[in-house]
Amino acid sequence: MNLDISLSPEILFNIFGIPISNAFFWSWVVTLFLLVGAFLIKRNLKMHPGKFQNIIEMLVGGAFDFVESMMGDKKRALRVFPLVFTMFFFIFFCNLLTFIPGQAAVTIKTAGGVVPLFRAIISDYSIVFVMTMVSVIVTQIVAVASMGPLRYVGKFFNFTSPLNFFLGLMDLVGELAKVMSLSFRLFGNIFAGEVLGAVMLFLFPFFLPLPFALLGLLTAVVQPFVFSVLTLVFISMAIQPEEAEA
């Protein structure tokens, strides 16, 4: 028996020449699950809620209060809350999907050979990179709307003095570094957890993998929170103090 660890996801099939990997396929499954779940919850909302609706309202209300405390304003919190809340739940459910028992044994025969049907979605860097770009682009849009286009560009290319020019370039490097820091942190933790769990299960298939599985479960909860909060912090920092006061 060989332990096969691949950094890139396996291709399941092609649609109009576009390769569909197992990670990408299951990302759409999670997306549809969240959309249907949100639709059903909204459709069954009642004025006198039951236990399930009370739990949902408590979770959403607590999350919104946290976002409002970070943004410092209810109006701005209402605008950014759908983004960060969706990011959290998408990553969270993607991570929980990896804990389905026996999924590693499910394979499918393709043109390239036999490949696993399941794969940790967040262990595909391309998916993580797209979410990171959404976070960074939204942050830049907020910064432009807050500062204005000219001030935004002048923040990075300030020719008033050599020192200000150097500091502006450092700000530009810092903005570019957000892509690496956000994406590598999420991808690295999830992929490393998947590899570590697979290695432990391969070497000691009975009792030793359990602590690593619990550690992976903790990571599955913490990493979505970290990614969402960092996105929230970046957006909050993009708002200029004078605009926030206005």
Partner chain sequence: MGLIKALGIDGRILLAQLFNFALLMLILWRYAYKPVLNILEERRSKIEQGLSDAEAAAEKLKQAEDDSRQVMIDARKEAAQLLEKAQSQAELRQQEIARKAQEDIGIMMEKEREKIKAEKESVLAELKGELSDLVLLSLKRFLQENVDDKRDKESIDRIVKDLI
Contents of the next structure:
Amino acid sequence: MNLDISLSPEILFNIFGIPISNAFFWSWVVTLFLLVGAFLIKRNLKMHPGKFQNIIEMLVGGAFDFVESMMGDKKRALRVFPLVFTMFFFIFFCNLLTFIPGQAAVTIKTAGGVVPLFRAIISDYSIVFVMTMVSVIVTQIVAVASMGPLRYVGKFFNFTSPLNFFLGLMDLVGELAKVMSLSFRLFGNIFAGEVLGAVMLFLFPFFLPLPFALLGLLTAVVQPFVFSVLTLVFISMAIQPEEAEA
Amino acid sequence: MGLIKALGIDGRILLAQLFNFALLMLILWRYAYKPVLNILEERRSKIEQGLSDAEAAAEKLKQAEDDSRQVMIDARKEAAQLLEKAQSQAELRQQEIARKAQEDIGIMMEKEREKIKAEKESVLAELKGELSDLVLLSLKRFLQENVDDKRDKESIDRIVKDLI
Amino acid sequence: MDMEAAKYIGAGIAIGLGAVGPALGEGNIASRAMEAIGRNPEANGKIAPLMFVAMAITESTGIYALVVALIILFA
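The form predicted together with its partner chain is what I need now, so please give it after the form predicted on its own.
Below is the entire complex, every chain and molecule, led by the chain shown above.
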């Protein structure tokens, strides 16, 4: 058994010339699962909730209350909530998928050689990058909408003094660095967790990976939370630009 | 740019992921969050409604209690009034009856008295007549007998005894 | 020393040193947050999310180090 760590997801097969990676494939599986779940929830929603509905209500209601407390306004919260909560929920489920026992051992033979069938979806940078871009672009759109295009541009190109000009440029760099830090935080954590688990499994397959799996479980919950809360914070800061920067 | 390649980033994949995520977000919003939030809101408003209803009911109950108490007080007062009236009426009636009875008694007594008086008079008249006869008779007898002192006395006694 | 070995060493140093700052910062944040919660347990719900966000932001430099390490390794 050898330890091979690949930064990119492995290609499973091609459809119309588009390489479908294992992470991409499983992200579609998770999406389908969530969609079916959503339809089921919609159909079975009752005024007098059962156990399952209670959990769903607690989750959604609690998350909404949290978003509302961060945004400080119910209407704004309603606009942001679907984006933020979908991010959280999707990443969370993607992370949970890696805790299916035995999945790391399943491999599949493809044109490019033998590759593992499963991969932690979030350890594929492209999906993280897409979500980060959505988050950052939404933030910029909100900033433009709340400040007006002139003030928005003026924030980055300020010619009143050399210092202000420099600070404006730093702001611009900061916005770009936001993309980096936001995406690599999530990707790095999950990827590192995967690598750590693989290394531990490689070193000694019994008991040794267990504490790291527990640590990974914590990461699987905290990282989606951090990702979505940071998005929320960015958006709420874009609405109130006079408040402190991160 | 080696890093981008190493990360396995492909523009088409990115587009597909974006589509994927957008679809997921829309469907989840439409079919999961919205109904759940709606039902939460509905339940909250229902509970609020229930609470306010309960408050109103309590208020109404209190009102009704007050009303009933008021009615009771009124009824009691009325009853007391009625009773008093009846009492006073009864008293009046009693007095009247008593007065009437007294009157009747007075009339009767008067009548009786008159009757007695008439009887007395008639008896007296009769008695007078008889007495005069008796006196006449006794006088006659007295004058007929010889009279001495002793006899006189005796005869007087006798006469008187007879008379009486 | 060939190029490959230098790359590995460089990546190791980059992420190793880059992890020091965030580690200290996050430890500091966690300890302060615990202190705050200990002083005022009712504020737990408000402090915990803020703590996570602050930690995430502190982590940024570590993330940058990770990116640099990845660039050194793979690019």
